[in-house]
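Listed next as structure tokens is one chain, alone, in the form predicted alone.
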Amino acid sequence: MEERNLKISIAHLYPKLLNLYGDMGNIITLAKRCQWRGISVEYDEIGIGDSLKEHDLYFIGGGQDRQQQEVAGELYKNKDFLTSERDNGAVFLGICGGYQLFGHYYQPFDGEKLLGISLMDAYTVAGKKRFIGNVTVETDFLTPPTLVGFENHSGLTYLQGDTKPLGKVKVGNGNNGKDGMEGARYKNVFGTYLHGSLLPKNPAFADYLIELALEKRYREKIELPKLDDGLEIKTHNSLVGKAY
């Protein structure tokens, strides 16, 4: 990478209402990664209330359904910003309900049917069994080519359109535990049931939205050094194929 004085900035989604299972840790290996090779980090906090500007990478974890129902009415106030955010280039990352919100809807067992943001065709509804494990992906963009999580959900989601699955499942359930497929990707929006937290034992997943962060804000491929990935790569490895 050239000597360049590279930022990116990072929005964290209402982290007090949606922060289950170490979710902040994919906050922190972002932010990690990028100040190992000299990127800058802008970083902010988005509360109830608080109102949006323009970022790279806009991150949400996930939460239980009364979390849910209070960030589901925020975000859709801010449906039309960040739907533009992502016909700009922007990142987003959803994991678990954060995932579910930016559907269509996600239609709980008991109460009224939560309005997503519609970044991505799709839609989740509420199933009667809870998926809970580890899970192993087979992707087609990254090297290595896996990703490795822990899901535990009850909810199904189903992708319809133009919104493709991160990849197949090798082990584990997935979106819904029938079409064989986790996680969601619709221009740059990712969504995914992987907690654990996701990116720290997948840092080639880590590495590509920062890459994509970074060609959002100067409108370029930049192309990031390799870092030293000795023990991320070892973790990763040892979960792959391994079931709960």
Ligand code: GLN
Second form
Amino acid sequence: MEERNLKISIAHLYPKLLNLYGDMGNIITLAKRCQWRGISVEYDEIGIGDSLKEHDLYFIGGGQDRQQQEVAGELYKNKDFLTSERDNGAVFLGICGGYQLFGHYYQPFDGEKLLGISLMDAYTVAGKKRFIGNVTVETDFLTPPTLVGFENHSGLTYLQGDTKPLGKVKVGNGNNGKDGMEGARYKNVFGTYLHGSLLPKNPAFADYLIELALEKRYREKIELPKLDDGLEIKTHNSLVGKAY
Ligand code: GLN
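Would you mind giving the form predicted together with this ligand, to go alongside the form predicted alone above?
Every component of the complex follows; first up is the chain already shown.
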């Protein structure tokens, strides 16, 4: 990649409340995979009460119902801005609880319904059973096609309209344990139940998101030079198909 002093800006939404199961590892992976290629990263941690400004990529992690409740109110205040960011091509990645708030609502098992910001046409209702364990997903847009991670949620997410799943569940439960699908995508908004954290062991997806963020910022496709992902791929492959 010729010297262009490329940069992406990342907003980390409410990590003091939603950051379960090492979700911060996703930010570290995005930043490192940029820096290893000479792409600079502007990182902003967004807290309750902070005003939002334009970013190329927004990340939000997972958490318990209680933390989701506090974040939901804050996210909802920024719904119009974040919707315009989505329509402007910004990339979003939400993990589990954060993913659930990208939809229209999350109805906990007991407690008030949490309004989401409808970045995607989906909704979540808590089930009686908690889904906990390793997950393998087969996508049709990554090479290798698999995504691996760990799920821990009682929420059952249902996709509608033009919001499509990230892929088919090969191991685990995924969105709702019924339709055999995991995660969601609408425009450049991605959600998944895969904690772990997700991106360190799914380098192809990390690069896919970085390329989308670069395209949003520079309005052209910029192909990332390959990295030596030997260790990452070895880790990824050791988890493909692993149930326990
Ligand atoms: N509280 C939500 C659920 O139980 C999300 C959990 C999470 O983020 N791991 O479904």
